[in-house]
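Shown next as structure tokens: one chain only, the form predicted alone.
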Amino acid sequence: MIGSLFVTGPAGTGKSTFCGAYKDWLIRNEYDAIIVNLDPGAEFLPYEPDIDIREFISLTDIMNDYSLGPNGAQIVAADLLLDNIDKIKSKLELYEDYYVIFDTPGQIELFSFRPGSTMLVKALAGQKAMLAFVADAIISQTPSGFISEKMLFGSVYSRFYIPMMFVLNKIDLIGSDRVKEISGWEEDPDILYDEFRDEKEDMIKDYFLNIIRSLKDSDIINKIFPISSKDMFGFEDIYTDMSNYFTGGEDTDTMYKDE
């Protein structure tokens, strides 16, 4: 592979959305690219898998042979994914010359807070991962949703400790302003603390003043990358970031430029 991202953050925000409709970018833009799904509960998928763990895990399976309800099994599941490594690894040297998106399971903790993932990152991916959070505009759109989102992403950020990406979805459902105003938080805390003091008059006031400081000083308050992926808004700011983190920046050539 050229490069990978992982795809997480929480339930709802469009992750398996952003994956397929990444990857149509990347592909209409002729860079070659494959999904790996890392879902072993994924009902449906709004694009068709490269590789997909299903073949190798069943839920239903999980639930038979461990007696366990849909939640149980999920977790059960998280923790099989790897057991499947080699599996996975040999369906991925096929794909020398390729971003691999990863998309990985839809409930956030299934992923980035068990054991397993930081080693399941580093087998399948090694050096060559970067993580994108996907968080949801409509609920950053306000002071107080936007720093838990910041909070989630730093929690995430702490775990795998690689290159990572905020990535704001669905801003076709808030409009250009709002995003405006949520970029203008990402460059400047203290309109983000005001805006926040605004919103929540009764709340402790300094507790929140250093939390917003501290994800300034740490960089968790860094850059933000707007996108649709309704309409494929944005996503040429992803590919640079990847491009620029692993291989300098450098276009590199691919079956569809060959053709």
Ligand SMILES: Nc1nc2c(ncn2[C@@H]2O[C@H](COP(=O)(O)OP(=O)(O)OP(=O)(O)O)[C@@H](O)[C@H]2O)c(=O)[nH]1
Contents of the next structure:
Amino acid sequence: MIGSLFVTGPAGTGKSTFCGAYKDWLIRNEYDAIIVNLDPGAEFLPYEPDIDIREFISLTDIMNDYSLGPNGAQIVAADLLLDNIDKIKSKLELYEDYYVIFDTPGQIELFSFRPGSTMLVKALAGQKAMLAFVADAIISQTPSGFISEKMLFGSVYSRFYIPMMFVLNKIDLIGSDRVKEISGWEEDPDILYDEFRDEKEDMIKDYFLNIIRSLKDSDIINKIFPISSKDMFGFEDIYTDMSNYFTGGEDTDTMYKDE
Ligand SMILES: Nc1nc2c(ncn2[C@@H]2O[C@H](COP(=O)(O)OP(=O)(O)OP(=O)(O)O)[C@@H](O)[C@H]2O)c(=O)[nH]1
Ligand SMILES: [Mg+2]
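Counterpart to the form predicted alone, namely the form predicted together with the named molecule:
Now the complete complex, all chains and molecules, led by this one.
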């Protein structure tokens, strides 16, 4: 692989839709890309996975074999991912000059907070791994929603400690003026703090001011990638960041292009 993007984030933020749309965008722009589905519980995927963990792990079998409900089975399945690394790796070897997009389970804690996940990322992608944290623009458009998404982002970052993008998905639902306001919070956390106070009607303590400041000081509040997976908008910036990281900005794929 040239590089990989592990796509994580809270349930329903559009991770799988993003994976499918971003792969299509890459291919449309003549970059080779595949998707690996790492969600054994996915019942429907908005794309055709090139490699699929469901070939090796069945949630229904786990529920039957271990007498578990769906949540317990998801936890066993997340741990069983590790036992299947070699099988996934041998399939990945067929895609030497490809970008690899990994779709991860809907429940963020299954991927981001299980001890095996950092090992999984290392084993599958080594140093060639980035993370995309997909947040929902509808939730992130309020100061409190934005702060909680950023804290979750920081929490995932502390687990993996590899380059990680804050991807604000579904911006088609909030409009460009709202996106500008959210970007303004990135640039000046004092504005975020003031608007947070307005939202909470001044009923807040320095506690939150300190949290916002420390998010800014730690660079957790720094850059957002506003996108719409529905409209395929904003993908260029994500690709630029990936390509800068993995290839130093050089297009190593030019040999696959017509021109
Ligand atoms: N308007 C709009 N809807 C979107 C966008 N991206 C995803 N959706 C919708 O959001 C819903 C959830 O999308 P998924 O891609 O399944 O989200 P997910 O994060 O993979 O969900 P889980 O894996 O179940 O956590 C679907 O109805 C998508 O059509 C977007 O950019 N704009
Ligand atoms: Mg999904």
